[in-house]
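There is one chain below, alone, in structure tokens, taken in the form predicted on its own.
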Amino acid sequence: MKFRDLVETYKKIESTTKRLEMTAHLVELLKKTPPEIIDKVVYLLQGKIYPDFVNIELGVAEKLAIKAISISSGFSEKEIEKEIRETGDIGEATEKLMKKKKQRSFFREELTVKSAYDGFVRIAKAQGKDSQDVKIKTLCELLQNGDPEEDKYIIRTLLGRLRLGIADMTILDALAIAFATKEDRPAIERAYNVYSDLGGIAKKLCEGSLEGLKEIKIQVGVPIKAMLAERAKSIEEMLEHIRDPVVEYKYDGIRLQVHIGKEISLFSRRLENLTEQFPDVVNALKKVFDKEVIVEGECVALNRETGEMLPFQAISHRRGRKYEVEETAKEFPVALFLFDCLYAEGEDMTQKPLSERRKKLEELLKPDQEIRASHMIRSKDKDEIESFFLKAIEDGCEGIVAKASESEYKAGARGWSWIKYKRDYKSEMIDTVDLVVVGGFAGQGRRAGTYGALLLACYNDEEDTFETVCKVGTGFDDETLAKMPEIFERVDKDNNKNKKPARVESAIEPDYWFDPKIVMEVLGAEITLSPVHTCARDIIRKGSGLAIRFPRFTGRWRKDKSAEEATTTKEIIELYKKQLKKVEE
């Protein structure tokens, strides 16, 4: 299959903002893709070469890419940098320069999907003292074999800037249409939730239709999509939904899914492999488990002297640290509080009731100071749960989570079987929300050179779009303000700053558009009807959306959440309705 076929699909998808049209283009591509490379095509559509849980990144520094473009085109690095500044996109700049490159290639092989993919893999896996030379040589070969338009997408892919605007759910839709039926879509998503390899799912479907899905089972080393909780404004509301609850602490840390087999792997709720960042947790797990299991818990930073739990900001220092890991582990010690068992000794536990899963966890766990079972009570009594909630707050937690004792573990789903109640719910807006940054406004005065405010959006999971809900310009300390251009540098480069991303619905035009990637925690005074914001537009009132009034940044960047895991439009609507009910009471 020619790489040109993939490029033509990229172009078609970029030319539309309509999800149905994007899906149709994907279906057309998938149907003509040979089974032996369909997994590679799906990864490339995601801008990857492997699933997230495989700890190999397709990252290439921009300076290295510029050097390879210079060698391939004959233009100097300064000329290339100038072209990038003028176009605002290194992919566009590459295409333009390669069209008028100063030397021609005498030996050029037609680029195929397989040869391009293999080149990307060589670049990603290059290590050691000669790795830079290997990466540059391989990238030059790809650029020489590709035509200028293909080169644009080669560079965008390698730099993580493909920006097609398609999410995993859209690809699942296309797979259902191409190889099954719309009625089979839930079964396909279920398979993806327990086996989070979209390329692998595509290969199973392509080779054996739905029969292939029946072979997909939970595997140690392949993360399962996390089950999520709804939110409640009171303990009374929790008890209305769950009659026989198990109530646990809601820790203020990083959720980890632990896979123990021949090796130990740790995955975030976004399915990223965090094993290397927590060597102390891995060593502790070796002491407390001697069976093959998949368990889930919350990793929390501790005060070394007092043993007290510290807020999320403390453990966030452990995220993204690839070097000096052992020193960081000593500086920010942690404990892992386990609350669920998803797989044990060859048996899928997800379809068993929580009470049975918890019993199995406690049977297998040999607790110590670093690995423990979560704090938990079984109670239907409001007063007892209230006391447990106050104790959780006193111990440094966010609040509590109530879970139906007979509930199954529904991978990738959010429902009323799990309900969280946090201390922030006593504020005017009831709760903090996690919103996606989609735009920025240039700072003035003291904020010149950074952003004066950010345009934030919630996620509409039915339409697969991001709808604006507020502008936030308060809650930033001087250090955060100074770092903001650096925080958003990569996102800004991912998109032409004057071009609205395809999945963003906005009636507001910021100075800079950002691809929806970075999530931040926000608290406001109340939710009001808005004539300008697009969140829930026309649902509550014709011509109006919903907006957060007087929003402020809490200081917490939600690096543990993808954009699609941000607060949803439906959740904003529910918060608004609860707010109205509170006023009426």
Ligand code: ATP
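Only a predicted model underlies this, so the values are computations on that prediction, with no experimental measurement involved. Positions refer to the first chain, counted from 1. Rigid core: the largest C-alpha set superposing within 1.5 Å between the two forms. First, how it differs from the form predicted in complex with ligand ATP.
- Fitting the two forms on the rigid core leaves the C-alpha of residue 14 displaced by under 2 angstroms between the two forms.
- Core-superposed comparison between the two forms: the C-alpha position of residue 36 differs by less than 2 Å.
- Superposition of the core reveals a Cα shift of 2 Å or more for residue 573 between the two forms.
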Contents of the next structure:
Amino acid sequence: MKFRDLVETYKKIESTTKRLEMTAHLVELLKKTPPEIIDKVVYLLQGKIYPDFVNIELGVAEKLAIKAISISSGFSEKEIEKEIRETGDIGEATEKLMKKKKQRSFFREELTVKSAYDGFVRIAKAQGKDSQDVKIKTLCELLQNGDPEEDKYIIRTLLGRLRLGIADMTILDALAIAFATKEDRPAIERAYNVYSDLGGIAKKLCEGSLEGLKEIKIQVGVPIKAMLAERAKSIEEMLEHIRDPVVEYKYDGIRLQVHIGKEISLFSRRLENLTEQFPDVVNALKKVFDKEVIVEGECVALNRETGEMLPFQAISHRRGRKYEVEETAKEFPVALFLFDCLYAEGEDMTQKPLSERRKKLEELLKPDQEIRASHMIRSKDKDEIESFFLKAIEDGCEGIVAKASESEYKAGARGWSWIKYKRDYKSEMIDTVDLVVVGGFAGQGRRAGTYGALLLACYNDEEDTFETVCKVGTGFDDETLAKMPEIFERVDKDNNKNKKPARVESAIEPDYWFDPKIVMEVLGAEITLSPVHTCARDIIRKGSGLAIRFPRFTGRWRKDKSAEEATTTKEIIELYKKQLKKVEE
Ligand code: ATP
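Next, report the structure of the form predicted in complex with ligand ATP; the form predicted on its own has already been given.
Full complex below, order starting with the chain above.
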């Protein structure tokens, strides 16, 4: 098949915005495409050479392309840059210049889809010290063999600027019309949901029609579309949809679909390949699974010192990173909380109920610090779920997800078998608070010999007590950390008894109690309800206190304040009320 045929379709598609017309052009092309190259044609229609989940990028830098255009056309790089500025598109510029080309080539081998595709692959895969030469040489060959119009599309494809705007769903429509019937469209989409390789689907359909489609099965290494959750406004609403749910923490990180076969691959919710960005997760997975599986979970950044979960912003430092991957992994360690098992030891688990999938997950997973099963309870009791929700928030999660334990894994679908319930209030702390240090947690690793986190309290001026409001582990420099054992007076120092000071109200037991004396300035992200902290207990809600979420030390010790001059419980309540705003949907 000639590359020209593809270019003609590109042109037709560019000239319409109507989906039906687009589909008709695609059908026409697909029908005349030989089965051996139909997968390649499908990728090229989307400006790619592989499906997104394959970790090979086509990307060629504009500079390199300009060099190759210059060699092929005889125009200087400056002249080419000028033309690009004038036309506003490197593809158009290439076409124009190649038409006026200063040197004629004697040999021109007409481009076929296969020869163009092979050239793209050679360019994408070129590595090592002469990779630039290989890329330029191959691109020059392509440009020489193509006519000016074909060259326009070659350049656009290689620079990732083809942008025909053909959605996956339009290609599925076209495949159904070309190789099956309209009625088969849902079956084709279902196959695509568990096997997200459009080229592969096209090939099966083209070679064997619907029979071919039946052979499509979950395969380790080919990502499955993620099942998605509906949103509830309240726990009651959740329970209306699922009477007896499994309730899990809704972790605030990045969803990862883990494929473990001969190799380990990690895919994002959008099915991009993230394997190289998380080498630490890959190593940890090697230790905990020794069977072929596909599992799913949320990857969350942890505080290096305290092991506490950090908000999404922290893990976003790890995402999309090509350089300093190892260093960033050390700075932002992560844990993966697994919540589903989609395939195990040769068996497709997606049609099995969640309860069975979870059982399988727990059976195959060897306990580990970095890879854990998601925290969950089974309950239909509103109050119990409410406390679980508050605990989730306090532990750094976004909320909870309720799941129907008998439900299948519906790839690519959003439904009421999974329901998310997030904090429905947004509050940002507008001011810093001054809190009293009442306890310390022993440090580990770099913090051995000092404290990993401190337990902080506000002052209840009516009761003359100190009520805990958060644990802080961030914002300390090395010098402060080293000094900390001297700064705080440990209660057990004199009598060897680690007894809670009388005026401290706490449900948390730190490793060491301190006399409430030292006041530090803290900035948090927000104030939330808490099932654990004693600040304002039972005042806003029965059984709950208030906590400061994501607190960090500002670096200021308030030596000018006594413990009784610290922020009071009343002030924390006021702050909470002020911050209580409904989130705009
Ligand atoms: P959506 O995925 O619903 O389109 P979104 O991308 O904003 O919306 P969220 O609102 O965060 O996602 O809700 C769903 C996401 O929650 C999942 O895709 C997953 O990444 C995350 N998540 C965290 N913990 C869990 C859990 N225990 N079970 C399922 N999903 C979880």
